[in-house]
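One chain follows as structure tokens, the form predicted alone.
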Amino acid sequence: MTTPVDPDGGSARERILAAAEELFAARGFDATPTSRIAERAGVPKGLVHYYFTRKPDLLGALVERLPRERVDRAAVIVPGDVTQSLCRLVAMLDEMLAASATLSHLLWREADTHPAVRDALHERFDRLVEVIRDVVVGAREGDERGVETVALLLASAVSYRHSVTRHAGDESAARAEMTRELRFLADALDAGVS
């Protein structure tokens, strides 16, 4: 099968997809029409059904483009330093979550009525909790004890900052609460607190 390739180089199928992306988001998965999503893409809306045969089989498409989180943990780990190894984690998800901010938004917004969506997060979630573990042990040179917690904890603050991240006004005084509360699970965790 050739793919249609419009004049700029981008081909319909990723047309529709940047298209109801973008509808989706705005508007919401059940008050957008593929006929919407066909004339934002340029496309005839019978293409939008070749490619995707029912509307759902969009939204199945969007979560497979969830990017996935890869750290390099050795960039963001400094042995003996909770603290710092945490800001620099944070900063670099920071980072990759705005790449996907619009379309984490409308995937937050449409789980509770996708089952595909709500274990497509899940999933997400449980890599970024297994990502801070991983960072929380190499900080502190193997001692696990208080781990699991403080990595359930941070990754709900990280997903929580993210999902309200185009609602955020003094970015500066974002990133020093979110420094306090990382000081505060570093602590916690050196005092013994699990």
Given for the second form:
Number of protein chains: 4
Amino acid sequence: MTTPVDPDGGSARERILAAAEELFAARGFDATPTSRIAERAGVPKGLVHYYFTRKPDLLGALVERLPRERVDRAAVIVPGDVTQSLCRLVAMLDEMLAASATLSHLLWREADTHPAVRDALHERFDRLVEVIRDVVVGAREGDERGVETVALLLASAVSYRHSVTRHAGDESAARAEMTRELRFLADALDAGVS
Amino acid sequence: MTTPVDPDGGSARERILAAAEELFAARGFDATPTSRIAERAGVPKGLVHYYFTRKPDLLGALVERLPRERVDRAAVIVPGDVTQSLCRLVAMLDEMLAASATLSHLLWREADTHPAVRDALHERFDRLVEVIRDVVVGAREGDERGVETVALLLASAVSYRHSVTRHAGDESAARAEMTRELRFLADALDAGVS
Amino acid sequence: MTTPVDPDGGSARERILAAAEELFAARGFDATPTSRIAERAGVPKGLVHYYFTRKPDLLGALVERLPRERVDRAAVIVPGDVTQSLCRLVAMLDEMLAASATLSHLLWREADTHPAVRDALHERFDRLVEVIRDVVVGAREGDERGVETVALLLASAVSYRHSVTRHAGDESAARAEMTRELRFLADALDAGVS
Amino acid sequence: MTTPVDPDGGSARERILAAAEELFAARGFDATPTSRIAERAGVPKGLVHYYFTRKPDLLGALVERLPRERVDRAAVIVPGDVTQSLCRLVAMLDEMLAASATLSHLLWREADTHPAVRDALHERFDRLVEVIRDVVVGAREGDERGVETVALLLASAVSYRHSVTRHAGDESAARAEMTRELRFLADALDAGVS
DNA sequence: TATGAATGAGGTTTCATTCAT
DNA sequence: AATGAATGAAACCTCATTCAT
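I would like to compare: after the form predicted alone, may I see the structure of the form predicted in complex with the DNA?
Expanding to the full complex; the earlier chain stays at the top.
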């Protein structure tokens, strides 16, 4: 009934994780039976508990798979042009985050009840603030005034959108808005606001 | 085991809703048995289903209870001072939202799987953007340049923080950050950024 | 949702019985909640148990309502013509039984588990055999040979059809068959078979 | 409390079906908890739903088990002697039906509410009419006059008795009656009635 | 006389987990 | 290493029945 995960998509263990990711994101952790995960992964029911003794272990393994996005600052920064730098950063982040969209959405949902998940999420937000700050400071060649505030604002906006993407509809409109916002912030910095 | 809701806190129906709100927010909808809701509300198990035939009906009733925050624009706007106006607005919103903090956090979590919840949340975000815009334009006495962007940025920041409040720790620090951010945005507008 | 029994159709007590009859016949005794009976009768839930303390009391009252069909032998018998006599008898029985079709069907179903119902049903079968015998003997002016057997055969056929009417489809075809059968039996008697 | 089904009586699945058959026949489908079926079969409660996801699936499986009685016409027909042929047929049917007496009684009860059951029952009735017709025509060496009527009458009588056996008492008396009836019908045919 | 809120026992069903193979 | 039959705790929900009004 459910479209199975590509049967040749890696090892059984891998397929189980992929199935869990999709189903957890779609219906939530508690509402997803391990039996359905097995079914969707195309493996026997026993195998799920063979690899992941308890159900929460699946979440743990999923967190491990969160890509540690390493942004190459140098590749993004356009010296003297904050707007352009942020545009390139956001584009790169979008790409990275899109690759793990369902995963991060699901983690978002389960952050409350699973501390390991919550920590991973906070860590990611902090990394996000940091990279934005680095890029802004880099583009402004050392001027740090106002940068912290802008980083937080932008990180909030990116995170908010990312976490809500699932519900929202028009993606290109969202991207246009995002561009307007970061240009606004960049212009503000250029105007000396802090 | 669980601390029961104040037994004199209104009708049985009311106590059931209060208990559901707390428990859903704490552990999630699916992880909360109706029996525990009854226990916490200090009512017999059957009464929960007497008032709310199916479990999701509890969510529905909870959404009904979301306060329709009506912000009196005139009471907030300080003509000519966007920063001050936004400060007062955010303070008022904080107060309003704090009253329904657990409720909105829980709705946030369940938005994916319960369309009624999702719609209520989107509606609330839209109202948030609108009131911010009104206040900014009011304070700037009609100047609308840049206002939409600022409204979206600020609404994102408010929503993000509000939805994550539960995980985060230091509330006063969060408030200070928020103040810095809205001042930044106000200054940017004053500097003519758009 | 359910089409209510005619609200002016007699007293509340009467309407409750009518609703119970329909619902019991349609879905069975155990599968029919008293609340649905109340709903269909257009009376408050408490009233059902006010009139009929326990649910099985409804069945008891329904059995009471079984019409004690009194067949006037003289009005049916055509002296010397068994076939015609039986035709008239069956027609009369059909009419009588049709009036209580749903009721007797439901009793049929519940006969196993409710002794009072079972007894009422056996009693009715015996009365059926008796009246057939009387009519046949009356028509044959005293000749009793073979009559008992014919009475049993015909009573079985009538009962079988009547109890199955609910499932079967074509009623007029059933009637035609029945006519053929009783003519066969009458002819057999005329031919001296016993 | 309930006498358990013979614990060595086949597989667990088999024992569950046997227990369900007995209990459904005794108290009806709706009045029999699956928990009691498990108890009687001597298996844990969960196993019932492991094999039969929903309760009605038990009925479905029971219908599957209805023996498709294949009557060997040649072994029954006594050429030229309709009475004797029918006697042998009825004896054989009695034996066959006795083996599934409780089962068919229960199906009879539940025919209204479970279409699959109803269909199985109608099918069985049609097979019954057919085999009677074949036997009568076979014994009369091709003479088909009156045979359809006799077949229907006899099938009704057999079915009626079979379905009511549960309530009735004296089985040997019932058999004697049946013999008298089929002799009557056979004689009628011999006498040229149609 | 009539009502409907309230109760709690008990029904069906789901599911994580175990374990013999 | 892999399997799937088996288990039983516990979830959701229904409903006859009671009772204060």
